[in-house]
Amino acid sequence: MSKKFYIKTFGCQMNFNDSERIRGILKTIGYEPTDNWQEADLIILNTCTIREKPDQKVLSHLGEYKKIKEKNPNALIAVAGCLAQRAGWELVNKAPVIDIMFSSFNMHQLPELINQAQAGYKAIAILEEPPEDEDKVWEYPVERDNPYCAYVTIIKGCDKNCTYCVVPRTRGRERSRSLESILDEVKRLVDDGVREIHLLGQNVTAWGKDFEKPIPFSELLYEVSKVPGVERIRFTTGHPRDLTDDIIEAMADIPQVCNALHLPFQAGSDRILALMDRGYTKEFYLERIAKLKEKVKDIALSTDVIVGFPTETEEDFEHTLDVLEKVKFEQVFSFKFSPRPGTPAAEMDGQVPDEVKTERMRRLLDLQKKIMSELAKRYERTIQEVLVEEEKNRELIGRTTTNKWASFKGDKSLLGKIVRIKVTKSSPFSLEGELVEVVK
């Protein structure tokens, strides 16, 4: 009888990926999957630690866990990805139910990880750097829930120093994954069904730039449009400092590129931005933006922000909804600021009070969802292109290349279609609508 495994992945699209492939190498070694963890033999955490919030989760998760122990004393519980990698023995000490550990550096060490757990040893393999035969990970399956997107990383760690940020040390550096690696990946899935192909990264658009002889993701963008299939090409998150000339270009040349984007500015204050070390100012960030607006037919926006980074004052944070008014994003991801052990910013003189990051957030919120409701009239009875993803009571549903939800009665046989709807109705999360054409 085959072993089975359960994952609950926390946090970005990375770890998502992660979780993807995590599942391919268990599978290739006999593993089955179960949505009922307390049926596993396997139960991995696949965690972030981006927000104390997810530490917070992952400790209580394991006291669930735990008692697996008590019906199978043979399963195992491991915990992955970046709290693994930032708190070591520390979270095992804390939690000695774990039975293995390991991170993104070395995923696919999981085979003998498990191995070692089997012979009752605690397999906690956390690596100060990635290992030399770190690539190897790119030869398993991935094991994708979506039949026709799919999520290819292209490149992991991060070079920048943002004053809040534990990446750098969870992911390390800049690593790019070779041009063929990802090409042989993208060929796969075309392969397989997949129509949309969604280039991952940490800092997606510092790719190749660590190569002997750099080549510029612009470069890359035309590479994967070229694969007979691809569809469409969406990529996420990029750095405003890497978000050079070439690569707007390239948006607005390349049919298949989506006409969204995911651009984190955190903050809207010249002093608070200097503050993160984020290398740019308010300006900069809106050149930016205006540029890809005046290149990139309707482009969509979406952004993350930080509300009270240590010492952000009144006048600072009016200056981030002051962003907000002026990109106008189509969804803003909005963190109040938590500090991260190790970080500069955690030591910072300044910390705002809770009570102030609540109220600021609230202020935020309010004109987001202003805003939000503002665009959404600009879809009402225009035309749409949408891939359609899946079935739901009786109705299809996928996203428009804006990256917006979009549901409209038709037959199950327009799966994995790309089709034209008419916007019949449009509220700030989604769209419904009626089915126009089937384009491909």
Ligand code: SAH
Second form
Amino acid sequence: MSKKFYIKTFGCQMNFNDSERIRGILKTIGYEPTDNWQEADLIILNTCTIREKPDQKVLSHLGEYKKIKEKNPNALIAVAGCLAQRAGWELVNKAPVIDIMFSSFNMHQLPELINQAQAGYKAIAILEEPPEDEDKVWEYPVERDNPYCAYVTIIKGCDKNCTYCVVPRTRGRERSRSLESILDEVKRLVDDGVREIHLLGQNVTAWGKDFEKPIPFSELLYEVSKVPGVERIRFTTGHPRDLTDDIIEAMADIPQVCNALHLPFQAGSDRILALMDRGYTKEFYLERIAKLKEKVKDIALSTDVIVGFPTETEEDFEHTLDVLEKVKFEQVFSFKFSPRPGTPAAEMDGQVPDEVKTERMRRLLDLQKKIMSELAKRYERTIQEVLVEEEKNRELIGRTTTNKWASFKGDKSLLGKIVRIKVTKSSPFSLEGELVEVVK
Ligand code: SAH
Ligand code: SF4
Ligand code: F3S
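Take the protein just shown as the form predicted alone and give its structure as the form predicted together with S-adenosyl-L-homocysteine (SAH).
First the chain shown before, then all remaining chains and molecules of the complex.
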């Protein structure tokens, strides 16, 4: 009987894509997935450590999963991802139940680590630097749940060093994946029925800068769009500082690039932006947005914001609200500042009390709620293109190119097709509509 694995993923889309790769690796060596951790021979937690909360979640899950060993003493528990990379042995000492540990640097070593653990050794493989052969990981397939939309990681790591952020520590320096390797995967995915390609990285707009002969990210967009069968392209996350005019022009020029962009601004005050070391001002950010809105018709924007960065005053915070009012994002992901071990911001004077963070967060959410209901009206009675992804309760569901969920009545044979719908009802998070025509 083949062995079973269960994987639990925390964190961002990159981590989800890493888990899809880990699933591919495990399948290659004969493991089968299970949705029930209690019947697994191998439990993997792919962890996140961006804020304090995800750290705590991992520990409480470990407390639960360790019961597996009572039933199945040979079962293995593995911890992967960013918390593993940051905390390493410190975490193993806290949770001795961990048998295997690795990170995004060395997922390709998993088969070896399983062998070591099965032989009774603790297989803790946390490396200072990514190993030279890390590109081997691309040779493994990914195992996806969504048949029509696929993530493709194009760049690992981050060189930006924002003062609050732990990612450069957990994912290392920027390493762009080669154009050839990316296009290879895109072709394989399209052959497998995928229609939407979502390029991923902590900082995708920096792709190609580290090559001997640098290639601009805009060039990659063109190359991906030329692969026959690629109907839609998205990319996450771009950094405002690297969002050059050629990228905006490529977005406008390439029909498959969706008219949506996630562009985190983090804070509206220039003083706070400087303390964060983001490398731009409020004015620079607003200018980039103005250019995007001018070139990419009806673009839907989303963003990340940190509330209560050290020394943030009421006046600073009002600049953040001002950016929300001016840009009118379709979606805002807002986080209370969380001090991360080893980051400069954690040591800064002037930490903001939690009550103040909570109060500012509430005001931010109130404002955003108002903006979202205003924006929702924009969709009423419009025609939208939707890629049909699933059938639920006898309705078809998919996303518009602006990344909004839309549902409508239609036949199952439309799964995987791009259709036009007329919007009959529009709310801040989703749309309802009627089928108008099948595009392709
Ligand atoms: N590379 C992306 C962000 C990745 S982390 C970028 O630069 O845009 C996702 C989001 O988590 C960040 O945009 C930020 O808003 C938030 N975040 C990161 N570190 C944080 C911290 N220490 N406290 C609170 N939020 C944080
Ligand atoms: Fe973190 Fe900044 Fe890099 Fe984003 S750009 S991952 S926030 S250091
Ligand atoms: Fe978390 Fe690592 Fe992503 S810290 S947000 S899983 S890069």
